[in-house]
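Only one chain is shown below, in structure tokens, and it's the form predicted on its own.
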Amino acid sequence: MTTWTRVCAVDDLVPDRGAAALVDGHQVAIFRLSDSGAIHAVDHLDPFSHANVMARGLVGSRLGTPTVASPMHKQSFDLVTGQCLDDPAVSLQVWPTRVADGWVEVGSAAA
């Protein structure tokens, strides 16, 4: 079962910029893509630097896949799967998202 946490209005997200939110005790980085309007959420914790900085990452794409690059060491992560494109042994947790009545909600597994 998924518990949904309302984090912000869709219009509060600047396209191709990240925002951080606290969801079920976890820091999450949320992105709204300018080309599709899609909302993605991944862990805010950079697994390489161990700093909560992913919301400040650089949004882009690689071969049509939406990505975010860590602002610390520039490793790129697939926003859909969380997989690091520069080191396949590393990934970010991906959080489910939805838009309800103009609000972004991020899902977490209910205990």
Contents of the next structure:
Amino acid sequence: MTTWTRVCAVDDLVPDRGAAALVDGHQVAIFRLSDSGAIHAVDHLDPFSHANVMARGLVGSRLGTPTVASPMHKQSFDLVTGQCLDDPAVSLQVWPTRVADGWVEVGSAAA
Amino acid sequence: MTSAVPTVHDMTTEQALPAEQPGPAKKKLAVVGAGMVAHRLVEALVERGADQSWDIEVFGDETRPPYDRVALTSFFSDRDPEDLLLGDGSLWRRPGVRLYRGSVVSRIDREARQVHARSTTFDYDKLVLATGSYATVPPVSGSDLPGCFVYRTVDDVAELRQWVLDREAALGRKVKGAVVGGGLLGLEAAGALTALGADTTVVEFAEWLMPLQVDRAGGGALRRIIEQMGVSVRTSTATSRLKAGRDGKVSRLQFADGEKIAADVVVFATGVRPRDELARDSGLEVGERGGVVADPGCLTSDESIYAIGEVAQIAGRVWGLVGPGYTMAEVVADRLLGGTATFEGADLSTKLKLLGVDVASFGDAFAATNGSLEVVYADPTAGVYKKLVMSDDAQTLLGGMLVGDASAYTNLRPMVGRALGSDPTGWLLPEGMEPPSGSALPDDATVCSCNNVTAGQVRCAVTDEGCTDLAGVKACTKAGTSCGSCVSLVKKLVDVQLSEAGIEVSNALCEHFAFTRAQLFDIVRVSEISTFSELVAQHGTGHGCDICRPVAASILSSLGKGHVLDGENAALQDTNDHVMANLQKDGTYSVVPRIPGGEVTPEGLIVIGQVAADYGLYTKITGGQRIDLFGARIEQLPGIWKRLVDAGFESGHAYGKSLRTVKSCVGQSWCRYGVQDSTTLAIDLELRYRGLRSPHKLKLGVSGCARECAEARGKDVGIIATDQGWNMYVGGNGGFTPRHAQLFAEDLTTEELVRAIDRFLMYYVRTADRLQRTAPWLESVEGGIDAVRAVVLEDSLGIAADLDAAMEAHVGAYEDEWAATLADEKKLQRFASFVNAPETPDPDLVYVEERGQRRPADEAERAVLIAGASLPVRPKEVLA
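Moving from the form predicted on its own to the form predicted in complex with the partner chain:
Entire complex below, previous chain first.
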């Protein structure tokens, strides 16, 4: 059963720029892409540096896949799957997102 | 590391060396002489692992480790002799290799196999003589007067320079200089004297200049060009005596024809003589005209002693260039490892830039071959003389000489002995000739004659050794690492080989743009494009990445297209530029207010201190004379900056690829040595260039006198005060590959200086590659620093007005990014820690106290602290 947490208005998200949010005690990085309008959410914790910084990474694309690069040491991650594109052993958890009444909601599995 | 003097052993440390480790007995090699050829020998031995079986001891009489004697004249433009050192010094730190500097070998005892140096003896199994040569001074009366010099060592050159500067000061007028000898070294010396501001006359005994390299017509062309530069030339002139003035110093030259000229300084460049007296004294066979006689294996009349370089006479002659010396060094290295290599003579081709004039001579330049044909092109008005020597059927190139324009040299020299395959005149015409494509050159053609590297070896480096760029091939083969004249040809070979191997040679920025940064800069500059999405839609592909987005942001900012947080620009900035602070390892930021020129009032210091205390920020003084405040959380940045801006501070751009600081010494206003007001200049420059976005960070420095307390030569632009004004240096940096800045212009007024820096910086901003600092940029510009100097000081590209206008626009449009951000409610929203809890601190941050300040806890400390043990110190929380 997924619990949905309302975090902000869609317009609060700057296109192609991330924002951090607290979801059910977790730090989540949320991105709104300018081209597709899609909203993605992944862990805010950078698995390489162990700092909560992923929302401050640069958004981009690699061969068509939307990506975010860690601002610490620039490893890129697939925003859709959370997979690190520079190290197959590392990935970010992906969080489900949806838009309801102009609000962004992030889902978390209920305990 | 390059500026560090390599560690070398002197006689005292030798005494203190520990006993040899037990093991297979190593043989002892003594190398007498520590010049370029000796360096190459040791390098070749170490590369082949010979230091496993040999202990190598090198004795040099100079106090310096081996340096690049060929580049001696560069000592005048770049006055640090350490820049001339060969290699990075690691060679001399290897176990089993020892360099004894300042150690004259007084005797070789061949019977006992010992060399005597200073007051002790060293055993050897094999000995290599590499003592080089002396500069000769003709036996004319007065040639030993004070003010007479030769041109051979760094010390010679340093003394000459000091003499000229002292005489100029004492006489209160331009110094008159004379160079006796109009050959290669003489013209080098004339260039050096001219650069020191002397009125110079070159005196040559032969009928024309450079008689060993060029023919009468070529010498005539050379003379015309040199005279146009203000250097006087007298040929067919013998110097009969030198006379002193009343002060005992040299004052005039008298010639055999009775004429005389005034001279306050005289340089003898009449030739060299092998330094073979050690060999004579020990009974080795020595040639009639000097030089230790050696066989093609470089072995002397003693089977334990080799001779290499300019002291050796092989095949009946002494070889006075570094290229053949290097070949001999390789031969001996091979022999010492049991090989049978021989020295079969060498290519004596030369290409030089003397007084800024290209001169090249290669192959049978004087058409000595029977029936050879000469194809000549001469244009006296353009100052060009070119000649090709062809076989009697006009098919095979035998040699040639080029004066005034030697651009064809690189392509022609490897073709010596081969069919040119086209009308030879095509090579001589000003518009030049389509050079042979990289693949046309046969494998056995020598591409780099200094290091004897063939086209085949270069290709091999790509196909077999896996080199994928020019730098890799240079490191692997040494091609192009000495005089550098073949680099363009080597690059062409590498590129062809790479593309044949299916490896794409790409200058593209990233997968989204097939352009270099400089090309993108021009695209944005000449178009109406002002956003990344327009740029990627019109000239790129995809959605960008962490490489091209910040590049686009920097270009848009350099061209004055908006605040870093305006509109779409915000999504292009690295987090540092986005929040205008420097990201640290735990996700917090550091804050650096601008302190122009390092000058700060006590009241300012108190404000910074109070802000740091209130927010619990770790405080450290930076290398750029300002104060860094660490540990600011993203949501604290606006509050911190509100207080700093209110106190009159502004962004220091420590986060940006932009001007960081202009470091200065206190200068004339306080210092008893200062000759100019360095602090005021530093402040003015920092305020002028603050906020200028550039390909990489930019640092400047201003020193108020030659003592250089501001370390300006370690900066991208360094300024050092002189009695007359300012000297400007460019291309220095610290960091991973430290560089000393090179002299760019001398004795500028403040106005001239500012204009030169304006243009230099703007030209760099426009044309450098991404993350390329000024030093590698200067190397990458075609023509190097000279070309950039021409653009900046002489407007050689006709863009100076454009560069000036661009800098004026930057200066006029500057606003403090932090003040502008604080005034914009929308921008301030971006500093929220969490979009749904904007003031909540990151709960995972943990600190410990150290020396009275806090720092992020390490992994072990975190485990303890998070597990609930009592915390030694909690960070001081600040309530907004």
